[in-house]
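Form predicted on its own, single chain, as structure tokens, below.
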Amino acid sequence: MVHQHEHEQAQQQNKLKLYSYWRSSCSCRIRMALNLKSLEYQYIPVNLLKGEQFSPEFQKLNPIGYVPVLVDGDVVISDSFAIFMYLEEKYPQIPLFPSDIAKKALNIQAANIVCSSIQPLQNATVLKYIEAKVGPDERIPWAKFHIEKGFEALEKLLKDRAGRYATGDEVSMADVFLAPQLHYGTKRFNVDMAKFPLLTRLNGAYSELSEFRKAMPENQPDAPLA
């Protein structure tokens, strides 16, 4: 029994650790990637509303104070894009990049529209700033404007390139970045998806993937009880 306990402890220590917040779309991307790659991980919640991201312990992991952070043994990586690239190289058994170089570039382009041109402009920090400096009534219109602008670009970019999923018939990086943003756009900001038939279809396809459903905010251990 002692040996078994020691073995379990060693396994727990060797397991990937993900510092995450249930409602963070950036964390959601990595939860999806880990699930798709069948990688077990320890979920460590960071309550952003309580300011736990500003604690000295967390600031050592990520000085800018954002989730997610991945810990793999002695390796500590923050930023969802960097984490994704690390996982893809370190754990290539189930790849999320297509082998075709042009398709790979397309995936990076689509992912970057989400993580550079949409998500940072509608995250909590920016919305709080807009509310304080411009006015509380501008918060949602600001978010919707930037989400819709990004969705328009993605709809055009992927229109003639999508298959069952964003860039073909296999789930890839673009899907991992797109799925959480579609979820948030529709659930939190009530974006009218009638203008985006392709993205609407993709959103439906994502809802059928157990690896994506498992990663959704409401299914996380730190999600508040309904």
Second form
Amino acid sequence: MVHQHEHEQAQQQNKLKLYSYWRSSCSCRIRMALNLKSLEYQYIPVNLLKGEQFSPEFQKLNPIGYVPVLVDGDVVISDSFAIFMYLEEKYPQIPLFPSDIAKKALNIQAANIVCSSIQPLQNATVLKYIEAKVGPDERIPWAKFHIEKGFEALEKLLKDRAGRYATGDEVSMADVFLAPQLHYGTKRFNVDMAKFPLLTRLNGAYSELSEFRKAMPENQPDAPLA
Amino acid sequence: MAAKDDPKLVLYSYWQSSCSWRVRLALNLKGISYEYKAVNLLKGEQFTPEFEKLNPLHFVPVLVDGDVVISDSYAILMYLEEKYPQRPLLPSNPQHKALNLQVASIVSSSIQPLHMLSTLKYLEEKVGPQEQLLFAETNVEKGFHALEKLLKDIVGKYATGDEVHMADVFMAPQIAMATKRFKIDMSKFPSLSRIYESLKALPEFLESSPEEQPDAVM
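Compare with the form predicted on its own: the form predicted in complex with its partner chain:
Expanding to the full complex; the earlier chain stays at the top.
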């Protein structure tokens, strides 16, 4: 008979592992997805400020040094989009895609507006560059410009398609990618949310979901104490 | 199966758009014929009422498949993979499939947005023409270093082995653009160079190139 401790160890080893940084919005997406799918996981913090992404152990998992990274037994996956698609395929029990293929495409398009048109143009690296080349006063206007441009696109894209959530009445991929972006950028960069009534409503809906709340940066084990 | 001269797919594209190029390449690889509809971005045709109805975000490419209208190259490619599974662009092995999606993300999120015209135009107002070019080149190189690291142990004839997959579809236009527009020194990226040489030899790649499109201006 297996001892309780060994049994727990085995359970731990079989658990998904997520390498994450509390503040990374890309990591937040996956934390949300895992919570929505009721998948337990071991949270392994990677302190980006301290350069832990350059440690030999982490480099072996992801030579590019980005979070999030998901480890599922032998499989190691980096990049929030790739991880999301993997989870959808491997753990289909609580689907985060609508079954209608056109609606699925809409979700990917919305997610991609966040991934490609917003996040990379206002992440820490770009803002550091803008601060260095233009000046510290340009940081916020630069970020605000790109976030608002992306939000305008999302507002237009989703206004006739949204239900209780972004693309209908069920939480789906678009929500998972949108929520961290809404949470992260809006206050910090003086984004004028009055221009985005749909996104404002969605943000309200997200704040009522425990799966989303639990995934938020301030609720992570590696978040600094308030 | 539809006759070759009666395609039911319509692709709205601009010859120089690398995002449109990805979709043209994928359609060719899958052997899917389509009607090409040019949208002249320089002349502002993306702002016409007709195009606005298809894509209120005014971007190309847009795919129309009967009643279904899809924008965004990543969304279009995933749609094509599901609706037209012949000649799959994603391997079935989960690890390799994920790697292909990761490469696609690196190109579409970490490289292309940082050198696309709208970004550079806005940046140029702030930092001037020399600096914006340097910004573009630096970010392309940074992305290429990342891809080189990621692929060096798995690269075969193509990015993730000996068959053309999604990673190649995203990388081919990106590398072409890097060499032509930004004069990136590809000798620093031996795996990427090798992949690019293999892709350049494919008729599907050549036929999808900007210069071969109906709206190309030479």
